[in-house]
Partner chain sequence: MFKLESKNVDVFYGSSQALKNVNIEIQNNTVTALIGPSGCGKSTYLRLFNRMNDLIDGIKIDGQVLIDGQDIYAKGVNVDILRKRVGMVFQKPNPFPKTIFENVAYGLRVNGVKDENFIRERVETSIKQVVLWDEVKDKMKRSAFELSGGQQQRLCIARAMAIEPSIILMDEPTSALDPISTSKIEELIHELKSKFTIVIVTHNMQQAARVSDKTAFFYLGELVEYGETKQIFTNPKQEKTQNYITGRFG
Amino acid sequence: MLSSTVTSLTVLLIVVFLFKEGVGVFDKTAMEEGFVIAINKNNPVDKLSSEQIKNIYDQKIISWEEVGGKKDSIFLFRVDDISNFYTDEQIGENFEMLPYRLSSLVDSFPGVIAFFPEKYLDKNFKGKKLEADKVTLAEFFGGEEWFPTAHPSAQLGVKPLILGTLWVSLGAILLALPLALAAAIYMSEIAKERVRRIMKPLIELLAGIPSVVYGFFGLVVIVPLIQSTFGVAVGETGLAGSIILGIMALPTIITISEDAMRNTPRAMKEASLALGASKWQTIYRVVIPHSISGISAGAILGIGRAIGETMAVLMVTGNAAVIPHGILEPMRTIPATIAAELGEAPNGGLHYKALFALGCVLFIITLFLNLTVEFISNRKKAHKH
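Please give only the structure of this chain, in the form predicted in complex with the partner chain.
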């Protein structure tokens, strides 16, 4: 029956589509498509990385010396600047003279760097066209700036996004884990059955509330609260994300670890009590060691949920794609980046593919966490027999 393979098939398809598009980013150049960057033919520089190009255009690099050239200051030229050098007649009504003028302009300024559409590249261009490098893995994972729409060269460093994701999720787990474990222990070992029967469905309900509602709650309650409590300029911070994600991870951790603790054989608990141990001693010396794999599975799945969560985070973390230095700064996570930017990324372009590559990263992280959980619970089974 085909239907049974549907999940395997879906996973396979997801992998194929995600990676086909995502890996495509490394087959592209960071340079804007259809444009060229040209320099004077006597300039010894042959190559510029996309980061260098960006810094040149941001005027953070002002001398060719800084990128391995001569001691010559850099003269920035954009195609719109042409009217400063030539009259409209010299360019021609339909820009028919533009390629020629560009060529001679590049030829006459030794320190020039020119950025213009490829269609205006003269057949006998007298300058040197810079070859644009393909995006590399090192740039992608090592780059410290995420600026996929930058002119003329996009910056595709995912480090700020990965760090943002980690900060927010770790914060969430630090907040959620102690609460969740206490609640799970209380429900499974301490509370009366009657109390437990009310608490459990309530906590399961917590899992059912849509993430966008959590995000909205965070936006109207948590964010202003953080702003006034910590006196920060904007309340949309990593901390706001951590709090909301922490609340969202609670039911996952509670339910799974509670189940694990309730699976502790009654006889094992009785044996401990029969030796004169108190109920609490029994819990931390017998019940917790016995259910430790279930508890860790719950915690890992909670982290997984936090890492993959999109909407709530998108709404409360402020989404600044910079490397975070503290939990009270705006941050941007991988899923939030995809959600915020995919709508504006032209189909099949560099930005689009870069977002799919982010999807691949996310997929690999969550798959890894899932497999870890599977491994832990399998080891537990083997251990029992």
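For the form predicted alone instead of the form predicted in complex with the partner chain, what are the coordinates?
Excluded here are partners and other molecules; the one chain stands alone.
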């Protein structure tokens, strides 16, 4: 009881910490901390979304009319451009005159949009400071671009990462479950004892191989094979990730399913055979229904490994944070994104919180899949009784 209590509390505290850090992303703005965006005081625009700000600085939006303003052309200004307008003497040796010069410049150009550090904001600033909105759930889950280090406004759309995770994981399960179930049936009901004693340790040995080795195998064998077979430009695709994850999930599903099938009472199988059922009918009608809970447990653990895998997926899927439209396209999963970016994210910053929010999304996806498998398994049990 003590052991189970400590374990449960530990898991609960980990989940609470994860969500506490992840929810913090919605208390922050997408704009870089310590910077401001200012426009001319006569500009009627009062608010810009993070996507609009990025498109402006990417010069995809070149007129204020496109964001609800006048027909003025947009004049982009960064603090590094100040030397194009003022001399070093006018700015000051220690930049003491920079706030005043920035205020004058914003006031002089009707179409200007200026991005500069907040510490250089003059007390009597003549322009209009745009207030940045906090990150919303709609932007986070509905955004189609993941670029958390974009300047001046980060892009935190997780849709491509969620879709990439689902493509790769579901593909892996569709490949792994039939093969694993067939192997478990063969080892538990068909293979001779000598064959089983050789095969089971070999299969369990696959679970101990490091994921980076699977990744190298995927790069050397699977990726070129996909490229040549389907004639795609690159072989680093979601299909490569699905195949590798399917191989990695096989030992877990096979071992647990085979143990569950072997625990079917011998009297039940003999009674089925005595009533005239064939061996395959006994397997399908007796063995599998009796061991469905063990098979479900193996499927859950296999799905969990497929969804949560990082290194192997990072190596073979192309690591492209774009919305995938097919399994033969490069994509990026949530675990691969967390593994690749967490080490470079400043502690407590927007990027850091966003990665924890991704962890929350991954937890919810895994929980939903587990509950779905449990629900299906319980319905089968109820129907049988």
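Residue numbers count along the first chain shown, from 1. Because the structure is predicted, anything quoted here is derived from the model rather than measured.
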I'd like to check whether residue 184 and residue 325 move within the same rigid part between these two forms.
yes
Treating the chain as two rigid parts, how many degrees does the smaller one rotate relative to the bigger one between these two forms?
13
